[in-house]
Every structure is written in C-alpha cells, then in structure tokens.
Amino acid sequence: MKETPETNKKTKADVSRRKFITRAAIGAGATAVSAFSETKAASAIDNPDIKPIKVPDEFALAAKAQFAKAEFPMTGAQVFARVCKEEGLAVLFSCPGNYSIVNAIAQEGIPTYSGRHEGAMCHAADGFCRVTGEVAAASGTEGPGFTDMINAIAAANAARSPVLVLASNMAIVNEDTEAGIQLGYQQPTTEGLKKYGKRLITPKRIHEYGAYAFRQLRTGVPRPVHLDFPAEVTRAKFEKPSDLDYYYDKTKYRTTAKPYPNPKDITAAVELLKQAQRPMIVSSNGVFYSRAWDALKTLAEKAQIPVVESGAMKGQFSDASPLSANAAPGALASADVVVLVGQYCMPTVGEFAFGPDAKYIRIDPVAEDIGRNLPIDVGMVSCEKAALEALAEAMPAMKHDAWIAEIAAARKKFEDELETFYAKGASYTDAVHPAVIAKELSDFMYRGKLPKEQTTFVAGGYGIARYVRRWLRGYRPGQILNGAYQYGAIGPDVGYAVGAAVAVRHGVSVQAAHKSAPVICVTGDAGIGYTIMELETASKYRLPIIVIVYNNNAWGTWTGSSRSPVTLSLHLFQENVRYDKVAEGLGAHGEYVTKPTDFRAALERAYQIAIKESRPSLINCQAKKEFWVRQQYEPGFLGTVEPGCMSYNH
C-alpha cells in the first residue's frame, strides 16, 4: 500500500497504541510479579525505585478543612445538598462524577467516602443503614456510573433499606437524541426497585423533591429512593428564597407523627395470645427501624414470649436472653401463636418453619401489606415500637415454662450438633474446614477478651454462611449485618463492610457505644472477586475491616456439576488463588492460612492491625472444594442455613 500521508499517521497511531500495550502489560506484569512471587517481592523491597504504598497528604488536609456552608445565591446542587444537611443525611458513598451534587454535599460537611466501584458505593450505604438505621446516600455518575449500582439498588430494595440513591443524568436539551455519550433514561430502570423516583426537570422545584425523597425515606416502609438530575437543575442559579417553589423547612413539608394501634386489635391480639401455649415473637426491620428493642424486651420477659429475628440485621434481642429462640430452630415448628412485628417481607404459606396450624398477629405501618401472602388473625396498623409497648402495658404476666424448656432443649441439640460438626472439621489438617472458621471466629469475638456486645459483624458467603451463622451471636441492635437478606447477591460483602465500618468509625446511631472497633465480614471466594478492590478503599481511608475468605478454588455451585465433565469447570477457580497478596497490593494486610490451627493466630494478628494500625486484613483460609462432599468430608454441604438469612428463615 503507498503510504500516503494519511496511512503515515494511522500506522505512527498504531506503532504509538502498540507501545502503550506493551508498557501496559510490561506494568501489569511487574505488579503480578511483585504481587504473587515471594522471590521478586523481596527483591523489589531492595530496589529504591519502588516506593510503598502511601495515602497522599490530602488525606489529612481534608479531614483539617473547614466546610463552606452555602448562601444564597446558591446553584440548584447546593440547594439540594442543603436540604441534605437539615435532614440529617449520615454519609454519602460515591465514586467521581455527579460531581455537582456530591461537591455540595460534602461542602455542607456530611461526611463523604469515595470507592472504586459505584455498585459497591451503593453497598456500602446499604450497609451503613442496616447496622444504624439512618438514611445514607450512594452516587454514580449518569450512564455506565449509575447502572454500576443497579444490583445494589436491587438488594437494598429487598432489605427494605433506606438508601438515597443520587445520579447526574443527561441534560433536558438532550432528550430523545442521542448526543454525546451516556445517555439513558433512568426512571425506568429502576423500575421495581425503589419505593419513589423522579428525574428532576423543573429547576425551581428541586427544594420540593428533596422533600419528596426525605418524606419518602423516613416514614412507613423503607426503601430506596432514587433522583436524577440533569445539568439545567443543578446548576440553576436561585439569588433568594422566594425564587423557590414549595421552600418550607422539614417541620412544614412532613409529619414525624406515627401510626397507634387500634385499642380493638391491642385487645385481640392479647386475647390470643393469652390462650397461646406456645407463642413467638418475630422480630424483624420494623423493630430496628423504629427502635423497639427496649419495648420488644419488656413484653417478652412479661409474658415470657420467645423472640426469634428475621430480617437485613439481627441483634435487637439479646441472644443472651434464654427467651432467644435464634439458636433453637428444632423449636418453632410448635410455635400455636406467631406475632409478626415490622416483617416487610413476607414469605408465603409453606416458606416458613412454622407449623400449619399456626396463627398469626401481624404489626405493620402500613395496612396495605397486611394479609399479603400470608392468613392473619389480627391485623394491626401500626409503628412497631407503639404495638409493642401497647402490648406490652395489656398483657398479663405469663409464664410459658413447658414451651421455654422445648426451646432450651432445641438450643443445646443445636449448640451440641455444632459441637460435632467442629470436632469432625478440626480432624481434617491439610486445609481449613469451615467449621474452624465459624468456631474460632465465635470463641474469639464473644468468649475472648473482647466484650462480646462489641463487634459489628458482616455475614456473607455462601457454603461459608451454612457454617459461620450457626455460631453468630447478636447481644445488642445493628451487631449483625445479614447481607443475604433477601436478594441473595453474591459479592457485596466488602462494600457493605466499608459501609459498617464508616457507621462505627463515625458512632453512628447504635454504633455509638463502639466507635471505632475493628468490623469483621467473611466472604467466599467466589463473593471476594466482586469487591476486593474496596479493600484498597478501605486502606486509603484506615478503616479497621478484617475481611474473612473462605476459598474452596470452587463456586458454591459445582456440586451440581461433578459427574459432568462437559460444565464442571465452568464452576471452578483456578486453585490456590492468593487474595491475601491481592490485599496486601491494595495496601491491606494479608494471612494466607492452610492449617486449621493456624487461623485463630491469623486472626489475632489481623485484630492487632486493625486495633493499632487501623487499617484492613485479609485472611485467606485455604479450603478444598470437597469439603462439600459428605460421603468424603463429613458434614459435608449444609443445606438449611440456620439461623436463616431469608425472610422464611430465622
């Protein structure tokens, strides 16, 4: 071909992209080699041309900065993040872009974290609202920034969670073209996700929708609410109040006024419960939400009722307490009378442990979910904690003593079962059995030197969980974070331990009384390759997360496939992956465990680190995918996660 002088510049493109190529994986190589050989890493320690891992100094000159309230005039952007502030909006999680609204609402000085992943941002706020209850804020630039978060719309959906979900979005001019790039029609897509959603096109209105979204977010059920704005709205300029629509403070625009339960179903529901032999509490998000646990306590020990959690966090009812039914679920199949309270999700007939026979009272806020999938017998409208105090003052004093004796019998057949299922685990020594894991990480968060209220636990994983749940303890509100809970996502774990430990570091609502101690999440390998790249989130802004991995070099999945040739491997990883030196490259601590009695030294380090240094681990424990196998590994694949982490479980 001649080259002409067209082709010449093509083809000094291409040499010029070839060469980024080559450096690129030049680069990339030198980071997998200093990442996963011991040899080169030692090396490189020896080599002044590799500098370690630093948080830059604006770090600190951040967290020294003084915030600018704004004045009038104000742009649309800081007239929302005002309304933001009055609201008592806890965090907002966010990565770069919609940086109108995220620039304002870190200037009004609520504290903003910036991660690598816009769906594991929007984890993250799930996160900090189920161990707090407070409303929090995710971000994501429009386009690909905002579908990023889509899946964590979708689980803080199904948790019921409050999370304000902010994206900028294309501008009005641009609607129904296709100029530029990113653009989409956003609404829609969260269309069965969120509880309210508008994109914002009237600039002088965009007071009023953040009314719209805070009055939605902090009555009845939470859930989701999603906004986005277009550049016409938040960068319009109001030089005074008046050039608002509808601009009155949070005392004029929603009511904080709860619904009281009928005297009439305060009075059938005690009558039904009086004639219960064995009655059960289900304690749910409602409790959480509207903060009942003090009310949930005194009628429970008044009438000497059972209380067993279901629900996005668990720990509102002491497991301490011998009325805790969490850990006895040989027991609820007896339960002849079942009190609901703040269930939003509800399963159906058959998905629960109890008995057919069973009935039901049902506390709700909102009538219209009541009867919904399941027969009740009382119906009450109603905040949880005014229900349960109304009961609570109605009833009698009971005692139930048969029915606390079957749940104390059901709680040592459990408790003595874990014990077997350990003993069997400890026998095996060329890798980390599952069992270890739940064992030691319960010995040493509530039987250590560790006050046993203290840790904020993340539960994910999935053949993890079967294990690890069994031994979960919660001894006081916002303990455990139930990540499963009721979407079953894979691989949010890590954000939602970034969120969690934001909540902690700030003594957010519950976490109060916890400032500042380490969060422990475990994950598998499988969930692990979604969020690790938060570990280095975590790193740069010192947050004390020891990130637990169980790896079988397996999606939890593969039994399925194990006599087909043809798909087996389409679930399995390569063997032996080291996320502890993935970890360690983000600027994590990293153990890498392949003994079972090498763990619990692995996670006293870890602890050390977290304490001292305020910085992330990584434990990653070595486990073999036949684990799952009970004919080779006794107890082999748990089925029945117990207690549950779905709304039928408990």
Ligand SMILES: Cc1ncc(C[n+]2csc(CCOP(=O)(O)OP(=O)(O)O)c2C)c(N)n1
The other form holds:
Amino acid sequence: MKETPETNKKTKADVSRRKFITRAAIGAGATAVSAFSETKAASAIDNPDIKPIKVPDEFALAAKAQFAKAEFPMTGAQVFARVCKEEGLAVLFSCPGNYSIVNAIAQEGIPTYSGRHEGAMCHAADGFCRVTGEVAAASGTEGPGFTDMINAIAAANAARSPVLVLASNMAIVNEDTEAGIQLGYQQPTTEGLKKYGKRLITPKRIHEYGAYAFRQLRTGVPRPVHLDFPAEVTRAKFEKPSDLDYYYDKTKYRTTAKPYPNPKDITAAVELLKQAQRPMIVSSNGVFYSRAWDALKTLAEKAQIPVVESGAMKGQFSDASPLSANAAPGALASADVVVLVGQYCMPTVGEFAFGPDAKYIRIDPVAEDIGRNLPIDVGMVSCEKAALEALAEAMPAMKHDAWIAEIAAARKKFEDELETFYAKGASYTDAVHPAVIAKELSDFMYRGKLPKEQTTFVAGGYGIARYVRRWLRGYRPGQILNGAYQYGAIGPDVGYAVGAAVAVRHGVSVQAAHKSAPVICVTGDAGIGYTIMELETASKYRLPIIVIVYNNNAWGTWTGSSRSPVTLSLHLFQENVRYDKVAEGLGAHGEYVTKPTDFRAALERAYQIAIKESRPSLINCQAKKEFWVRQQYEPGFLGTVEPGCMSYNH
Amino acid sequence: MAKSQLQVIRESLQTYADRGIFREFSESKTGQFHFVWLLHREMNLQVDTATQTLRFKQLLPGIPTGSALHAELKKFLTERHDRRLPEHRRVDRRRAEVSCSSRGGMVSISLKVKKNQYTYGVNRLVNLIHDLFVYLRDKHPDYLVENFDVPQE
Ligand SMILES: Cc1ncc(C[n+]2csc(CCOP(=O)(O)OP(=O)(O)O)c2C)c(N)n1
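Can you give me the structure for the form predicted together with the named molecule, which would complement the form predicted on its own we have just seen?
All chains and molecules follow, beginning with the one already shown.
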C-alpha cells in the first residue's frame, strides 16, 4: 500500500514525539498519578519556540500526599466529607467551585478529579457508577456549575445511576436579594431528575442529611441525589460531636437488609418456568447493582434458561456461554416465559422483541414499578440477588436443548449477517465504513492478543453505535458501558470514558482484575463536540483512553432532512474536520484514518501509547454521511432489536 | 351449542386485550376489530368467515406496489411458511396462508385459514404482525420514522 505524504509525516512525528515522553505514567489515582510527562503536538515537533504540553509538578506532589482524618473542631463541609468517607464514596468528579465541600472531600483522601466542564464531570460520575456499581459524586459551583450538570443528572436519572450531585449555594442570608451572584433555587430545577434532593439549611443537621443521601443512594433502585449547600452550612464550625444533631454511625441510620422474595411468589414463578418450553431471563441494571451475576449463572445453568441483557451496562452474563442470547435477536420472539430481573427502565408492549404470547415474571426491589408498561404474570418484590438465589434453589435441573439450539441458530444467522455487513463495508475503500470499525475493533478486543474480558468499553455515538453494539460482547460484569441509555443524549461519551478509566485505574469493584487497562470509547462526530475537552482531563491524569470518532461530516440525523438543502445544511459540519489535531493540542495522541485498511494499525498504535505512556488517543475515522443511505451504500443506517447486544433504550 | 366461528375469533383476540397486549379493544361492526398495539397506532382487523380470511387492513402506509420494500415485504411473508423455521414461529401452509395486497401505497396483510382453524389463525397472524414490526425496526428504522412517527433517535 502506498503511503500518502500525510501519513508519512505522521509516522515520523509519532516516533519523535515519543522522545518527549520522559516517564510512563501508571498512576493509581487522580491525586495519585505516579509520573507526568511532556507532550508535544505534532505541529510543534520541529519548532523549538513552541513549548511542550506539560503536566504541572503539583500533580506528582499531590500523588504523594498523605491524608489524615479531620478531627473536631470541624466545619460543616468537613463533617459532610466525613460521612462520604465513612460511606466509602469511591470518587468525586468536579470543576472548581463548591470549594469547601470539594476540598474537604479531597482532603479526606477520596480520589478527586477535576475536569473542564461540570456536565462532563457529572457524566464521568455516571460512567463510573455504570462500570463499578458504586456511588460516585459530581460537584459544581452554584449557578453555572450546577446548571451545567442538568443534562448529565437527567441522563443518570434515566439510567438509574447512584450519582451524588453536590453543588454549593450562596449564603441564605442573601436569599431573594440578588446581592452578589449566582444564588438560585436549585432543587426545583432537578425536579423529576432525582430520587431525592435537599437544600441544607440547618447547619447542625449536616451529618443527618449526609445520612439521608446515602440511605437513598444505597437502597432500592438507585438514582441521583442532589444536595445543595448554602455557605452558612459548609462554613459552620462544630467544636465537638454534640454540637451536631444526629451524629451517629451508618449502622444506625441505614440498613443493609434487602427485601427477600415471598415464598409464594417463588412457587408461582417456578411453576411458570417449569411449564415453559422456551424460557428466557432478561438481566438488567438491578443484577449489576445487587451483584447477582453468580446467582444468575447458577439459575441459568441449572434450569438451562438462556439469558439476554439490557440496561446501562452489560456483561453480567458472559457472552461466551451458549446460554447467552445477546447476539440472537431472531430468537427473542420465541420465548414463552420471560423473567425480567432488575429491569428498571421498563419497555412498553412491543418495544422488546418478545412476542405477544410471552408471559412475564418481574423481579424488582420496589413494588411501585411492577406492572408498569408491561403486564405481568408474576410480580416479585425482592432484591435481585436474593430472588435469583431463591429461584436457583427452587428450580429443578432442566433441559431445553431444542430451545438452546434455536438460539444457537439465531446467533449464527445474526453473525453471518454481520459478516456480510463487514464485507460490504470493507468494499467501500475511499472512506471508513462503520462495519469496518465495529468488526476490527471486536477482533482486536476479543480475538487478538488481549484477554477478551479485559477491555472496558464505552459504547456511545448514534448511527455508529447501531453498528458497534452489534459486534460488542461482554464477558464479565462492568465490561460494557451502554452510553446515554434511555435519556439518549448524544455527547456524554468522553465524560463517560473518563469515569470508566478512573474506575479501571483504581481497580474499583469489578474492575479490580483489569486495573489500569486501557478503556476504549466510540462516539460520533456530533457526539465528540460536546465533551472533547475532557481529553485534556484524560491527558492531564494520564488516563489510557482510546476515543474512536466516527466522522461522517454530519449529525447522524441528517437523513430526515435530505430533501431540502436548507434544512439539510442544519445537520452538516465542515467536511473532514480534524478532531485528531484537537486531541493532539490537548495532550492526547491523534490518528486520522481515511481508508478502511488503515484502521487496525491506528488502533494498535493508540493501544501501545495507552499501555506504554498511559496517555489517551483519539482516532478520527473519516467516513461519509452517505453511508447512512441504504440505496447508495448497503446496509445503510441500521435499526435495533431489544433486548440484547443492540439494545439502546431500555 | 358450538361457538360461532366469529365468537372463537373474538375470544382469541379478547385474551390479548385482557392480558394488556392490545389496548382500546373494540368491535365496531360485526367482525371489525380495532385495537392499539405495537407502535401505539390503531390497527384494524377484519374478519370474513365466508372466505375464512383475517385481514389487517391498511396496516402499512407508504409502500407503493412494485417498490423495493414491497418486494421485500412479500419475501418476508413468504418466508413465514419456511419449513426451516421452528414450528412456533412458522405459519403452517396446511392450516393457513399469508398474503398481502396493496392499494394506493397502503398494504394490508391477510391470513386465510383452512378448515376454520381460527384459534390457530388468530395466534399465527398476531405473532406474524409482531415479527414484521421487529423486522422493520431492525432493517427499516427510516421507514418507521417516516410513516409511523417513530422518533428518529
Ligand atoms: C444532546 C442531544 N442533542 C440532540 C440529540 C438528537 N440527536 C440524536 S442522534 C443525533 C445525531 C448524532 O450524530 P453523531 O454524534 O454524529 O452520530 P453518528 O450517527 O455519526 O454516529 C441527534 C442530533 C440528542 N440525542 N442529544
């Protein structure tokens, strides 16, 4: 293959750029990044007047900081930080603002990251939850910092993520005066977007409200909690514990008890399942948050019940199992009894591909939602784990050979179709087709040198997601972050990736075995515009993220306006925009791929940089908008079938 | 007394309404059933016991005769009889036969049952229509956006 002068130049640049990398950074946290290096953007390589991009020395110093538990006398902010610490808050993502709270939390030794946009940081917190199942916090200043987070709070709420949203507020003493700036009534703004929220107004109740927050975050169905802190509360001084109301240990203010299934409901479910010829389990968010994957596996294997996934994260049930139906959409309509476990965002009739004769058993930790949207045959109020364990115990060993064979056939059909998509995609040689990205990415992650369960993947984008998701597979819990989810905002993807990479870096919960491994993210060219600045955050913290941008010069929705130049133009960008150069300017590595045959090598290079330099990359894949037109470029824009690997909304 | 054929059909459909699958289920004239299902659109199912035909009338708009989608639709329907499909997904040609007709770009889908096997017929037709919409969601999201007001995203 002939190299263009452009690619030639890039290769040389890559080599010389590495000379600037003095030390590899494989840190263990935000405030614990072990080494920091300099990076020169490609344009700066040969110009000595241009100084390299450099991580300030303070980061290395911060990494060595020792943390001492704050002692009385304490401020309100410190008391709140103490609750967070004792509750095991895993991380805080923030932008400057809400200083007393952020500083107190950081000084408690809770890993604290600071990025470029409060909304993106809130997405990072959401992303962190989605790949760990842990509570994560996001913080912004009153007024703009808080309102910048609204979209992210809404997305986290729709996805049922336990995000703790913290925002400062001005002093209550100035209420309604417009004295100073930024005083606002925050709580009504998050109405409908949270599980619980409170403006704290009585300083001595600050500990108590910390307890309110974690009681909500750690029980039932998780969703965001929003606290806002007027200055009187955070600055209040407490000499001794008795100055505070309700100052006691978490074992006294909340329970770890879970609802256990009623034996009658177990009997009813077992009866239905025993009669079923083609039963199926839908495993969703609740299985992840209750850490019920072992119970799920035991039940599925004992009673030979296939499993399909949906929700904000995937991998609770391994796609390596013959019982996985994630990549067998054609079989879904055959299921006669469906067990929906922890399916918090419930589809309406017809949104899931299950047929009109399917019966439903629904397991949910709260009764209020059971029966909404999808009529039930058995409703079970229970912690998902307890229910799956009880079912596994009560179900006899069964065989469903014909059904499993049907699923295998449907999977083969689906995968054969993917091969035809890839063959078509690869035949378009003048731009990078999404099937090429999807297939080669999946080969790289699952069929190359990497252990297939290693890479945590952020599945974002819009049209590109319709392709990539079809090829994505999950082999362990927390492996796939299903971006945006029900509140289908485009754009959070780099924010999510920061959250996921921080989780992996710290090896939090299910990410322990993959500590510090690179994280891969896919997004669209519209999508990248929203959070691309967080590549600076990723570079600064040396997070090994590889962001693949599907650059088709347009918002993916352009097809709806194709008949009118006026409205079509509203969907278009300049052609051939160089997101890779933006990335380089932010301290990341950039790749520009214009031919399908070059994608794999670019991915390999980015991966090497992720491993060796612990540095992010952006791979700008030049496509064309017409790939969404089926009549011109088969297979065109793809649809979805839910649940399973294509699932998008539920 | 043996149930009338229409009563068998009525009761079969009613089960879907009772189970919450069909909404707003009604019978405007004898043998003319209406209900909201799948994409929240009203569907009209006409029964003609003289010809043993169940017909989803004007089910799919915007498919001109002879268009690529029309041909694809016909292929999809023929394949419902394919013996390689598992029995629970197939329409057994010995018991019923599926067809489609189009007028002014409006496609109706019919099932002609044999020997008055209406319980079988209703069940197969309802399942087939479900399969058809899953197929359209997978392969022709743009068609659903344009013709069924499905949100583009
Ligand atoms: C914040 C936000 N704005 C607008 C939309 C509506 N919308 C959904 S997808 C889309 C186009 C996305 O384009 P791109 O990110 O380039 O995706 P691609 O098809 O190229 O993968 C738009 C405008 C949305 N979902 N979220």
